[in-house]
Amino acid sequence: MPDRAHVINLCAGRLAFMLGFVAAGLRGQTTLLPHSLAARQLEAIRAAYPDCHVLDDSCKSDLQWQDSPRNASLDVDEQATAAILFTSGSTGVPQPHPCTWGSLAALGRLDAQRLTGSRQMNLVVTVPSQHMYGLQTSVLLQLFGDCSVHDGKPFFPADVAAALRAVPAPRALITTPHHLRSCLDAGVALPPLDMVLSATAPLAAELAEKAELLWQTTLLEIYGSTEAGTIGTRRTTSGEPWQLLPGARLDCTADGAVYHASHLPAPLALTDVLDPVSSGSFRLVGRAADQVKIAGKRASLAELNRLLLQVPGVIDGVVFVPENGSRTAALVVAPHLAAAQIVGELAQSMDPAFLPRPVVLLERLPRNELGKLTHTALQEAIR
């Protein structure tokens, strides 16, 4: 490892990423985790952190392996900054978020307690390790739980199935709603699954029911953020309420919610609107920015998107408000439909004030590796 203060870890393989991440900690270096591997984003990070070096998958070549105790301790300063993660930019410009080794360790132990019951499990993860959700599942559940992870990051449904068959039971699939839908639509046969875990976007109850029935498994969902990691979890088919992590609490007012958790250095103001159900559970109403007002009427973009995805023949789509726009627009993947047909179908269930115009038909939506649609990507696509 070069003698630098920061390292950008671009490793795609789970083994290489883990090696680089732990080596950086042992050298007292802070790992920078970009939300995107686009050249422009990497250049911006290198400009902001000039005292850095870059690790890629070649870092594991020519290593001399030694046997070591399974439970060897990781001798790092808990107060040291382990990583700086960058938000995805789904609502604007990506923002840096530093995490200490102590906070990541506490989060990893809480996740292991909630998600796996601290029991041994073998994971196949489809999301990049550079994202908080990927870091939690492909790194923290190994370091602070009792999990092992498949080295690859499978993309196509057949590759996901092959990766799952390559690991022994008990096994779990860690993925996103978009990827989950692709696997279900492809109809691939999966080996027995002890758990499916989804995050990064709301999961429709119908999709969760289909996955549990087809794969004979339990599907859990994480609600969280780059800043906090896991905030709540739920079994989607059991109802709307989310369960807070042990010891966490919410302060909800008309102005928003503040999250208190033992793994966070300070209370965190959330950008979402939450409705408390009890001291340990809540309902997710949606993002404050998710509400749109047109012609004196209000609607949730999440609900408008749900109606769009229910149109027969629509494979994928999103409703949003373009910059400087006075009404909604939509990007839609529907190979056998015309835009007018889509609008006509939506008119049966959607208030006319929120009918999207224009409706732009695409071969695929500009989703990133997490299946997210960033603010910038949406604006560029509609232009």
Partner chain sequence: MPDERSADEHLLAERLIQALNLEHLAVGELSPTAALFGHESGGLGLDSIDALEIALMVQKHYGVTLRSEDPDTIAALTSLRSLSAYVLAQRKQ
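Quantities reported herein were computed from a predicted structural model and do not represent experimental measurements. Positions refer to the first chain, counted from 1. In this text, rigid core is short for the largest set of C-alphas that superpose within 1.5 Å between two forms. What changes on going to the form predicted together with its partner chain:
- Superposition on the rigid core between these two forms places the CA atom of M18 less than 2 Å from its counterpart.
- Once the rigid core is overlaid between these two forms, L378 counts among the residues whose Cα shifts by 2 Å or more.
- When the rigid core is held fixed, the Cα atom of R40 travels less than 2 angstroms between these two forms.
The form predicted together with its partner chain is what I want next, because the block you gave corresponds to the form predicted on its own; please supply it.
We keep it simple here and write out only the one chain, dropping partners and molecules.
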């Protein structure tokens, strides 16, 4: 690899990604992990880190392991920045989150202990290695735990089934609520599964029960974030509180919860509302009301609303997330515009994942006598 300070690792294949990630680390280079492959995200990152080299799946033929990744001693500086992950804001401007090798190694060991009981498992991962959850599972559980990872990034339910059939037992499927629902709805037959792991969005208890019953497996859920990695884990069907990682604690104040964990360099303020049950466990009382998460991207509803109201011809409007919806929806008052025009205008400024569907045009918004838009009124308006 060229002698640059940063490597943008775009590899989808798990082996190519791992080769590039470890090679960069051994050479003291920092890996940059863009949130999406969208051209403008890559351009923004390349502009901010001009001394960089871009690595994609074609590198596989040029790089070779001299030893298996687990046996190779990872001779890296614990204090060095291993990776910078990027999250997208409402407008898609990437926000950097640096992690040191020491921090990732500690997280990998804690996750391996908690999720796999430090057992050997063969993982099939549907999430990109460039996201924290994907990095934790497809890379860290391999480097700092005892797992092996299927090279593919299966997408369609039939792909997931084929990848699982291609690896020996004990098998684990690492996925998201969205992919999980898709596999259940498609009714694909899966080989015996020892574990299913879900993260990135809350998993409905009903979906978890269905998956455990149909696939005769144990479904674990991670509650975490790009900044924190894992905060808590639980078996969704148990209905029990979330368990913090060993040695971690929550300080709950009137301003919100602060997360202390041995893998984090500094305490982290959390935006969700957490209620401690014991020193090592908590209940998730509410997600931060302003946060919306779609296809692994985060945005602020206030910001999405601001972008909607900026559209010329929009008199009033609101963006919100409907119950059981996987997208945002919008109610808009714009007498001279068609819904398609509004979406077209929004697409100029808003990340496509957050573009509202549907856009419902109304004569006025269903505000109550105080001028407020209640949750119920919004739900009814899009029915």
